[in-house]
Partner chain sequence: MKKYTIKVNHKPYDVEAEPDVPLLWILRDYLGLKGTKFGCGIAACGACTIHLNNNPVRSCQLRISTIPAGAQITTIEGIGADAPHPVQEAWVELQVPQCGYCQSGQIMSAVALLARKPMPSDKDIDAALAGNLCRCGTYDRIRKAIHLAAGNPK
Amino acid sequence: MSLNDDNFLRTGRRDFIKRASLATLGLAIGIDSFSKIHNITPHNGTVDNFEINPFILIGLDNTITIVNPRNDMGQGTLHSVPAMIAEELEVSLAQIKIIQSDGQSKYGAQTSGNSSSIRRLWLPLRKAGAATKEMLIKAAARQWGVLESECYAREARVFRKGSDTSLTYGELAGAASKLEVPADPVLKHPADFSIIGKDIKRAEIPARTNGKAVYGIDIEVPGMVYASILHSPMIFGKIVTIEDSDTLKIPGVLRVIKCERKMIHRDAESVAVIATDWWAALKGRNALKVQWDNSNLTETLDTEDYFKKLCKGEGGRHQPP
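Show me the structure of that chain alone, the form predicted together with the partner chain.
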């Protein structure tokens, strides 16, 4: 199943947040349209977190966890995306734990690209934070028997105006999760921002200085093997013969596989060497002898010519250099 960002936004406007109360319903409900296609599974085990919406978990001990649904490739989404929620939720970044979403569909599209992380999540995530805050305030107001307008939220607590009385989000989360999700929560005025646009240190930086940060290449799954892939040296190349006897002699090499992949402009052929570790896979690839048929290549490409051609194309706006 693939969900694109537009999908996410569309749902975002109307019913981005759906109440989920692990305590009362034993359910975790995600974004509305997703829950229809996705089986909702009862939550089992002990409940110590309230998932008021998929991106915000509030623990009974007032630990607040915010889920970042965008890959951080250095553009800082591990900081900037949770910051949008934290700003409206009225929690400081020092008070929250940030975790990366794990691919579940309730988090929507979980890729980064097109400089879209902030642009596309700007309203949906701020609304998620604001709606959750309003529910927490309402829960506190009910408990105290006062108007919501007599309460305000600050630093993961709801305060009663003109008094020292306050309740932590953790204390309120259970009651809040039973309330209706406000459809149109009030967003903060940018002049009141205390996180967005401020110079705040990124929480994940220490892990990027001590080897603890986990990158794609660091992931291991049980029984994992490694592959190294030999591609055609020329575009459109087709495999004629694969001579892999030397490759298969290399300790650690498990298999040699011819790969075919349908791509937009062409079908790509390649040879993958699979091995118990990456070094063996690389050595195996280097020992391959593959004969390529390049007759599909009807024209040769050179950068300058190609650029000129593009410039001549319809709608071309650029001049050849």
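Counterpart to the form predicted together with the partner chain, namely the form predicted on its own:
Lone chain follows.
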């Protein structure tokens, strides 16, 4: 499933269902399109943690966890993506835990680029948050025997107007899971935004500055190997020969393989050095002797020449042949 293409719009209901590690009960709201959402048949069990949709998890202790499906490379998706959900769900950013998606297809493309994160997720994620909020309010109203208009949501709780009576989202989730998902939940007017567009500190900044943040390069799993890739100095250059005898002599180097990357204009070739650690992979890549051919290209772009032109102020956007 990809939020960046039409396959996302056609994904079936079963693709949105999550089976948590513990027995669960809750809502599973699938997004059929940018304007329609539906309920997935919930399953019964002991409530420990449940999924509202692939991007919202609510615990029995009212812990709200929001999944960010877009890689944050400094552009701020760890803040902006959860903010869209939190705004409509009526929870503050201080109340939520933000985690990065783990590669499962239900989270979509999980890539960053083309300034697409907000544009593509703006309505789907806001509607998911708004629909969830309306269902939680309806569940509370039924429990209290009052009209929904007599209730409102704030700070991960539903309150009864004119009193101190309230219920947490965690307390209401079971009842809310049995309700029909609003076909067209009411979205907040921009004038009523309390998160979006406001000057709010980004929660991940302290970890980025004190060294506690975990990046992709920090991850280790059993049996893990590392790869360092040598690309052609000319765009779309083709490999003629690979001389890897010196590379294979380096302790830790396991294999040298030819790679092919599918691209829009044409495929690009490269060579990957696989090793038991990053340093060995890097040294192995530097020891490679690869002969490249660009005779099939109508125009060439050499990396070193391009950098020289940039330094002279002669560079510009290169249009692939």
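Here, rigid core means the biggest group of C-alpha atoms that superpose within 1.5 Å across both forms. These numbers come from a predicted model, not from an experiment. Residue numbers count along the first chain shown, from 1.
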### Message
Would N71 count as moving between these two forms, using a Cα shift of 2 angstroms or more after superposing the core as the test?
### Response
no
### Flag for A141, CA shift 2 Å or larger between these two forms after aligning core
no
### Message
For a quick test of reading the superposition: does Q95 move by 2 Å or more at the CA between these two forms, rigid core aligned?
### Response
no
